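Just the one chain here, the form predicted on its own, laid out as structure tokens.
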Amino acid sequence: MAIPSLNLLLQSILSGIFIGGMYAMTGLGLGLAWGLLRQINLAHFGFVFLSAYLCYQMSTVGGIDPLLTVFVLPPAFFCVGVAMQWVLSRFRISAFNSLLVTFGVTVMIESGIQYVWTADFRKMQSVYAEEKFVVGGLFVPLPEFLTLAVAVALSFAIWAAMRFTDLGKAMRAMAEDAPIAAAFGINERGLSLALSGICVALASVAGICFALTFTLTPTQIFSWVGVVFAVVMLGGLGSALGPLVSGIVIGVSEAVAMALFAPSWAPIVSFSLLILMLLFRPGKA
């Protein structure tokens, strides 16, 4: 094992923090849907990549600033989330069946992406792509910094809304005991539709951040499932801040493992942390 220089190790840690922000951004909506709606929504990953491709299309073909797509894509995806929740509740889809149904939706989305954009690699060229600044001898790419900033801002905003607003308290009460919450006048159906829409809108924001940073290919959809599941499970189902913390922990751990050993060690890290959590704190999962 070759010991990396201090500067390389610090740069790896910084890169891990940035990729952790992407993990957190991707897992935020998934964790909320899983914890509060009791739905294992695998379509979340499909929505992330569909949003990324739409952002790429609007920026490359339409000439729209990719950051301005946040005013178009998340509201549109919110409506998609509401419609999906209406269908799932209409047919009384259980938590396990939601896993199967949304997996099918993900496969359909992947097929649609390949039909429209083919399986070729796509990289969005924007004014932000090559922008970076130096802090203390460390390079800070602007797209990764923006992703981390958005992840932190949204995580704390949702945490505050869930904790201090009547709507957030009603959602937590609905997740804890829906029949009792309904008896106190909480509109379970309306809140479920709104929450599903918010979760899919968060997936759309994650897709925009993904398009700013990464090269796109449809097969990547399933490669992100494992690590984001680990982030959500470690952070706690239904938690707003948990995915942010666990995402950064996993991202930094992977980056340090790659710097010290080899890139092939990165996937081992997240699942090792998940297994340890399940062994020593099984009630958290």
Second form
Amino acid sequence: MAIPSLNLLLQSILSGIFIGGMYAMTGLGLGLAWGLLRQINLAHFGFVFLSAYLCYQMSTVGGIDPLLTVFVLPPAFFCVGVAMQWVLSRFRISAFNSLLVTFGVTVMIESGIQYVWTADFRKMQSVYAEEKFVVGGLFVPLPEFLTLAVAVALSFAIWAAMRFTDLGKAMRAMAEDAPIAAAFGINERGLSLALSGICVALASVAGICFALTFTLTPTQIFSWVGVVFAVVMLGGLGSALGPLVSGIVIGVSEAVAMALFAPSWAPIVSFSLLILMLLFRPGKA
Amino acid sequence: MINLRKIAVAAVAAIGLAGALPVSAQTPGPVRIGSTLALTGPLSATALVHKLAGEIYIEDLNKRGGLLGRKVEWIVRDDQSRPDLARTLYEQLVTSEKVDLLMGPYATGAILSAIGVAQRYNKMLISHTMGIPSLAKYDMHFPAWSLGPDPAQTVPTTVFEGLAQTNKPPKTVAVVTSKFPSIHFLSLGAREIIKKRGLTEVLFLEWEFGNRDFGPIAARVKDAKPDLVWVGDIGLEGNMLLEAMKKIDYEPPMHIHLYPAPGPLANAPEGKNALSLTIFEEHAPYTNDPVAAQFVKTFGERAKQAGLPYTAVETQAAASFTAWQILEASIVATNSFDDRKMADWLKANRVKTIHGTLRFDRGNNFGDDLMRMKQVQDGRWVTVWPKEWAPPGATIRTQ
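Next block, the form predicted in complex with its partner chain, ref. the form predicted on its own:
Let's see the whole complex now, leading with the same chain.
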């Protein structure tokens, strides 16, 4: 094994932190829905990409600054999340069945994206794409930095909301024991709808970040499922800060594996960490 | 009375026969050609190019009177980018649909599935883009993409011979490659050629297909300071790597990409001077052939109408068109739709196509390696090596 230069190693770690931010941003809503609503919402990935494509469309065709889409897309996706939760609860779909139903929704979203934008690659050209700054000899690209900043800000905001507000406490109580929480006057149905809306709105924010950084193609939806699942499980279901920590840990581990050993080892890292977690801390994942 | 009835029946039968015979003799049914394409799924972007090229060819063929006086009907099924489904669909095309002829699907995995079915039913199969010649052992399979029997040796040789002619021939090379099957073996071949030619390999890295983060790979390439980066990429991987390099303020002196998405790489600022491989580009001498020139014109118009983001004819569309040319040539020459006769003729003869004259008499019918080197110059792909396929005045640009 050749010893890499310090600059190479630090630049790789930085790259890992940034991709970890993207993992965290994508996993945040998924983990909350899984932990608090007991739904394994595979459609979350579909919503991320749908939002990314809509951001691309609004920016490329409509000429809107991609960051301004944050005022349009998350509220719209909140409504979608509410509607989806209403349907799932109306038909009393269990946690396991939600996996199948939302997988179907993901396939439908992917087909819809292919129909509208075709299967070809789409790259959003924005004023942010080329921007970068240098800190101590390390290059920091602006889109990735923004993604990380948004992931950190939203993770802490949701953590604080869950911990310090009545609404957050009610949500945690509902997740802990819904009938008892209802007996204390908590409106389980209303909270579920709101929480689902928030989770899908978070998917939408992740989509905007995705469009800022990555080239889009519909079939990429499924290539993110494995690693984001690992991030969510390592971070803890229902945790707001967990996906941020685990996302960065996985991202940095992959990047260091690529810098020190071989890039082809990177996919092994996230699942190795997950297996180790299951072996040594079985109650936590 | 009875006699009258008999006479009437006989008369009706006679009229029916008289009417039926000439009709069937004058207007025979269409020749039905079956194939699958990845119309949905991860390979659909490229498969749509093949569909368009095939439709253009058949429309023109039917305008010219079809094949041996019969109109041509192309039956295309969607294999959803799944080789297992391609096998099932080819089986159905042969057994249920009872097609007269087969045409290959898109992408190596599906082609291998189709070859299996064709072999079982003794059908000839012409494929568009079979990427691994050593796997295509069926004697009635004919590739339209002229890779030659040993591309792992011949393709890198073409590349390094071309680069040796430049004013800055590379001395050090970084080989970074996807582990995608039809790419990986070419990159391994490049490593051998690098060694044989006395060049220095300063870095060798492999990544899994679907890699998301190219930052660390870009940083390692930058650290290795190669004169040339050999990028064994497919689709957008090359763009992602170049974007990651740009983010750390690094621009490789020279870089060659195996199978990039042609549009995105040509249009990206960091794709400037990117090298790649081709069998056809939209310029002379390819377009000196009037058939090629007409195809380029029609494809451009139709691709624009269909909303394809890249409307130029390059390797994929040209290979697809070539496949149909091979099929037509074998039918016309043998005056037959007999698969064995057509296959035997192809093995013994050469076929003039829009990307060169092909032969099928060696190496799993792979004939000659007609791969050439192209480069992004002023936002468009231009063949730069060998010189006889470059447009006037075009040479390999170095930084």
